[in-house]
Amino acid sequence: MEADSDIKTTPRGFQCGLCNVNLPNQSSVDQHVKGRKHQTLRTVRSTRKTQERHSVFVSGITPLVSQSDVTEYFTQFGPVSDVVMDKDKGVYAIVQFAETESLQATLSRVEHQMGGLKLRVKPREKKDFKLIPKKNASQNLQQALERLKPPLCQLVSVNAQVQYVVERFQLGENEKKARGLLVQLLQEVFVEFFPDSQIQPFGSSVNTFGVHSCDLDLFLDLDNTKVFQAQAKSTAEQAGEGTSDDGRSEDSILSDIDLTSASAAEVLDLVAAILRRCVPSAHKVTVVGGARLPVVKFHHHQLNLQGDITINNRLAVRNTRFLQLCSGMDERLRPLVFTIRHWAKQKQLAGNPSGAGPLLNNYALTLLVVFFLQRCEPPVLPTVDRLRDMACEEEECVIDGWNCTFPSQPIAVPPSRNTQDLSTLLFGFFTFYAKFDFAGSVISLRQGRALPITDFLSQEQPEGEKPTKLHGPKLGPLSLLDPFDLSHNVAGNLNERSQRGFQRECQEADKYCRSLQYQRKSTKGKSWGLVRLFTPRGDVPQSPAEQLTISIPFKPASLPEALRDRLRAAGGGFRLPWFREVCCAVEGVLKGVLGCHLAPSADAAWGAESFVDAETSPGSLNASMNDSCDSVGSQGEGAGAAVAGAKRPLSSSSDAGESPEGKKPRLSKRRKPEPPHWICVQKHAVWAGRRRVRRELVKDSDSRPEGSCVALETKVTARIAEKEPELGGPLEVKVQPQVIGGTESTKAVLTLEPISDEAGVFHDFFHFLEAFLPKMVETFLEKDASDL
């Protein structure tokens, strides 16, 4: 087996020699074996060998020689898969046939000539696979840090760091050029193909937000080439010719496309030719069909650029001339954007090169700043609204339907009243995030100001369709609304645990924003204001606690219509509610799809009734938020609370008379319960070989993802107690709920701690719990009881 070479066996375990990885045992062994990144790699190395195997190095051309002379050439020897150029000096090409036959009759020929050419023909070096280690992030940002700090420290004041540091990152002005000159450029060349098209630049580079390297981002604008294309048309169609005897459209490439019928791919497709075959020093040109807003993406090596090209995205270029009049309206907006967005990137909470995964991209974060000036008393900043009413007849402006109207110049908008300094507002930004509540608001910069989540429950689109003017957005652990599609998050790939980094980083900020440090330079050369604030992250090993905790985040996409509506009603109260339907459906998921004994602990204050009849848990369940979680139910706190029973009830008249003597024992004994759990028995590993048994039920024909259908589930349980002898002893694990919301992200967290554990098998159960249940759980709350 291909996947057993990689291992090594080592003086402290074991090695995969692919993934470059330390394994402590066996079992590590398996999980790796078994996991995406070596499965993926794997893959990776096959098609490279596979490559290497089919494909030919062929020197001994020119520059002039272009990629389609030399796939022609070598096509007389068989299918030609790929055909790789070194495009600056254009001295040498990588041939991939489709074929073995193919490349044995290319090397079999003595000699090649193609245009005059004599070209040189051997076969492709192999090399072996090595995965490329990434560069290591945290020594980066120590050594930005490093380069920074001189300056900063002998700078006298916050607010003149502050300003350093935009002129530091700041683009330069030959850079401007640099950009405007590749634009122009760009124009000429793809007006030939696509005539009265334009290139429009929005994003970083023009929205006084720019940074050095950051990507140059197009919009290729083609309603005037549709018109143009209309009109030929229609001209031919009354000269009775077959194209119009407009010049331009022979030589354009319109002649192969209908703007109007044809699909964004095809188009972006076209878009990825041109650059490849037209502009010079354009390369690594890939369309990226996936993406929200489909692009194409290339890299100038000239100027050492980034770009994105994208054909359908005209509200990015008014979300630019927004953010424009922004910075117009008050000069302070950009210094503290710049700070921000470096801090961000020093704590690893945004940044990443490729601007996917869940990290905040500056777009969000400069969003952020300005919702926090818009909040400022005085107001630093006007809402969206306001600007919408300060704006003149000629100024209104609809794009795709969406209002995004306001004035085209900073001098329509009164200035602001308020005076506060750099260093004040970066203070007050974190301490506005630090305390913000994420988890049950989202945030309107149309309206500066944070709306109830509840008011977005029943319109949230449908997982899978694209969001319009009838849906709400895509809510998340931090909501965020673009100003003008007010149904896009523009923070939607956050998780919780970036949502928390952030939100955590902010109140470290503001902690470290109270002190000396930050407000004085330090008399001895110590480091001081925001050299200490730019401080790289550490990394902080998790806590064994943190290890055996299982999170059930909210989720309101998949809620279901009734349950979203109740929420919805109970307005800021809604995690109650919520909670209250997790822990039926974990006890659900526990006890009648996993087949474990539950029992309400013996020690804790349950009170009455209990959560074993799953019928009679939701009365419970709501007496014992309102026993022992009221700083839930208000939003301004992010503390857990504790499942628990009934109220106790109020001492009677007869425990009013009782003499001090007897109350004594009482008093001695009065001690703050153990928060409620469930003890959970377990007898039988029904983790151990359930996908195996799961497709042996489904037979192929009724093939369902695992923790989709909780009939199945239970079936798999069944059918493992019966197949697999018990454990040597019963697995006896205390399952303890709370909630979490508040400044925190909503979830339910349950904490896992083994209490009777002779076949060792805890860590395995919890693993397998860690994602299953969640997916359980979110199966139970889509359906009715009659459903399941």
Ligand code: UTP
Second form
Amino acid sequence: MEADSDIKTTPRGFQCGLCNVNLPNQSSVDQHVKGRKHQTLRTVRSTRKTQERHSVFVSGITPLVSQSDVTEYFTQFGPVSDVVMDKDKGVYAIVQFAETESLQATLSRVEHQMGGLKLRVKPREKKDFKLIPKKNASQNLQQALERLKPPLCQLVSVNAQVQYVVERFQLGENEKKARGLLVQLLQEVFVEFFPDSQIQPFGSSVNTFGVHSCDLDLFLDLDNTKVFQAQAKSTAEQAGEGTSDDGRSEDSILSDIDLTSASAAEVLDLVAAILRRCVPSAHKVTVVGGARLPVVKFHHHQLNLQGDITINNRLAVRNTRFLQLCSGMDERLRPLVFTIRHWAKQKQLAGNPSGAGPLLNNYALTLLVVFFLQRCEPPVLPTVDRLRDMACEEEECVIDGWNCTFPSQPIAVPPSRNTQDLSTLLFGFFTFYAKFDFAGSVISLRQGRALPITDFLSQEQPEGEKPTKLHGPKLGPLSLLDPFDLSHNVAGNLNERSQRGFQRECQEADKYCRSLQYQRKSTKGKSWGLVRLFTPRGDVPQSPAEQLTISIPFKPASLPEALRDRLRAAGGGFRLPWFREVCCAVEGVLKGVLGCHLAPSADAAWGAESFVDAETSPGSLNASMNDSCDSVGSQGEGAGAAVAGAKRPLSSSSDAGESPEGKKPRLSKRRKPEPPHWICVQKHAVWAGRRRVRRELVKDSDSRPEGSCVALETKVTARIAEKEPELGGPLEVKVQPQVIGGTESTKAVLTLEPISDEAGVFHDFFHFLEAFLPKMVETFLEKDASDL
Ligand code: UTP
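Output the structure of the form predicted in complex with uridine 5'-triphosphate (UTP); the preceding block shows the form predicted on its own.
Every component of the complex follows; first up is the chain already shown.
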């Protein structure tokens, strides 16, 4: 391959100066330069260079000058292909010509006069093209801390600091008023187009946890409009087309759309059009249709706030009332939420500005605080089930099939007997989640307890509510059930990394809260109390090993009933039997589906000692395996059993059990044995062109394989192996499986390491497996082997 001038060698491998990334070896360089990011940046760079060579910088214009004035003036020097003006201030423009000769002609003119204005025309500055790094989040966070530090350090106690955080960040009265006026305006506008509709704010603007410039979440309730429309329609039918009893639907937007049958996206398109046309200062109006709840986003220029309008979100209005009630029940909740939200923001754990992605959203974080307060001894807040019992008949409320009953006033709830102060509760929050078994539990605010995952799956649905089994929540590394919509895991967007990050930061905070620095004001003017808690998290570098691992998460909901029963019977030791099944499935995919030759490593220790050795090996995976095996051990199965678990699927192709089971080897006298693994040999590029071959096979009905996708994928491999030449040399890869659990979410992790890769295809193989293997293993696990 032709050398790429952006790639430079470094003592640790290579670096791409264009994309600003480090690359460990030649094959990753080859991959990188072919990749989309590198190719796009090259194109952007060459376009910019061309633009630079063809354009001039013009200053001396005024906001009254239009783009066409500028184009007209400069056309005398040659065809103008583009004019970019700074819209806000209107003092400069960049004029781009179609030909370089025009540039010379423009620059050689000594004086430029345009409609009485004297213009200054300069060549463009030649700037090196650089990828502009995203706004440095940690710098911003550091600045936020610097601003907060002096006032916080002056206060006398952590309790006072927590109260200060509320005062510093809470929505001011004027901000609340301005929001109220905007809501009123929107109500007036929408009711014109959607008669009897109602706009209701929810979320942080009104749930008592709002901070300066937080989003304005709005629910446009169209239920009454639907009734109105149905009535108007029937009246129109009776009276003849196009008329209605009060004339309101004629010519209205409602004549274009049937609200009962229209999709959310269609209605939101209308909402967006109304916002654009009729709401002054509403800018950047966009419909985001793909989200769980489709939404229209807009920016209110004058108030400088982000607004979100949804139309199917009655539950959110109700859970906002619930949070308001919680705030009213105990005055410690609000300052705790403010402090924990700020901590989480500084640690980059929550509050994704874009609202998506793998971070906790603020709602989820608030629920974690509420849950912790339910778990305090004695509880600070009651469970949602208890609140339901305290409500009177008129307060009964069911939304979308979910029981959302609770008292409307805090006065109906007896005060808590818990007298802990804010500083102690904050410390308690960190301790609680530092040790929390996220992997094995589902958090239920309804019941105010963490349900073991296996119990949760076998639990009966609450009486009179939706069957959660059918519409079950998407369980994940952090399973936090919505207090009302039990089919929704509010932290379902988290990945393992972000869940681990959250727990790690809780552990750090817990450790810090034990120190005097947290508890006592520094007499030497040093940072103390909350200040150190708010220190931004440093960027955690990814270890190279992490890049070459494939995770297969534990997804109990998709396992067959029989296997789930077996795992349930294993109680806390469920990881081991599950891991055995995963290893069988991995072997099945590699050998059966992908036609790899699998061999045991000659020096792998397949007996108990391999497990013992794993405990002493460095590296996070081994350490994690140690975690999981601890938990296995605690269920009464020793290390021998653990190895049997890891060994069983491997043993089909290995001569297992050289060492006596159960005996602890004397490591000092033995050669260090390797943990169990496969050596996987592949002679064909079975990953290349798979999609096309699959399509061909599916199209060709005669050869379409009967049965599941496993059969089809096996056939795809066979077709590639038959038609394509062998690789330049066989690819030999060591694949080491391990199970992780304990305080992390349960998963099997496969570490892949190339042993021989003459054809330089290891990365292709790895990237293919990264997506293919977990899905295929899931398919294997979902079905009985006989179905495959
Ligand atoms: P946010 O997570 O934005 O919370 O959810 P927030 O309190 O408004 O915080 P900001 O806006 O980040 O400052 C907004 C509202 O959306 C509903 C809740 O009513 C929440 O208050 N919501 C959010 C849900 O009902 N379920 C979810 O999973 C998330």
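Numbering follows the first chain given and starts at 1. Here, rigid core means the biggest group of C-alpha atoms that superpose within 1.5 Å across both forms. As the structure is a computational prediction, the values presented were derived from the model and not from experiment.
- Core-superposed comparison between the two forms: CA of Glu587 displaced by 2 Å or more.
- With a cut-off of 2 Å and the rigid core superposed, Leu119 has a Cα displacement that reaches or exceeds the cut-off between the two forms.
- Superposition of the core reveals a Cα shift of 2 Å or more for Arg690 between the two forms.
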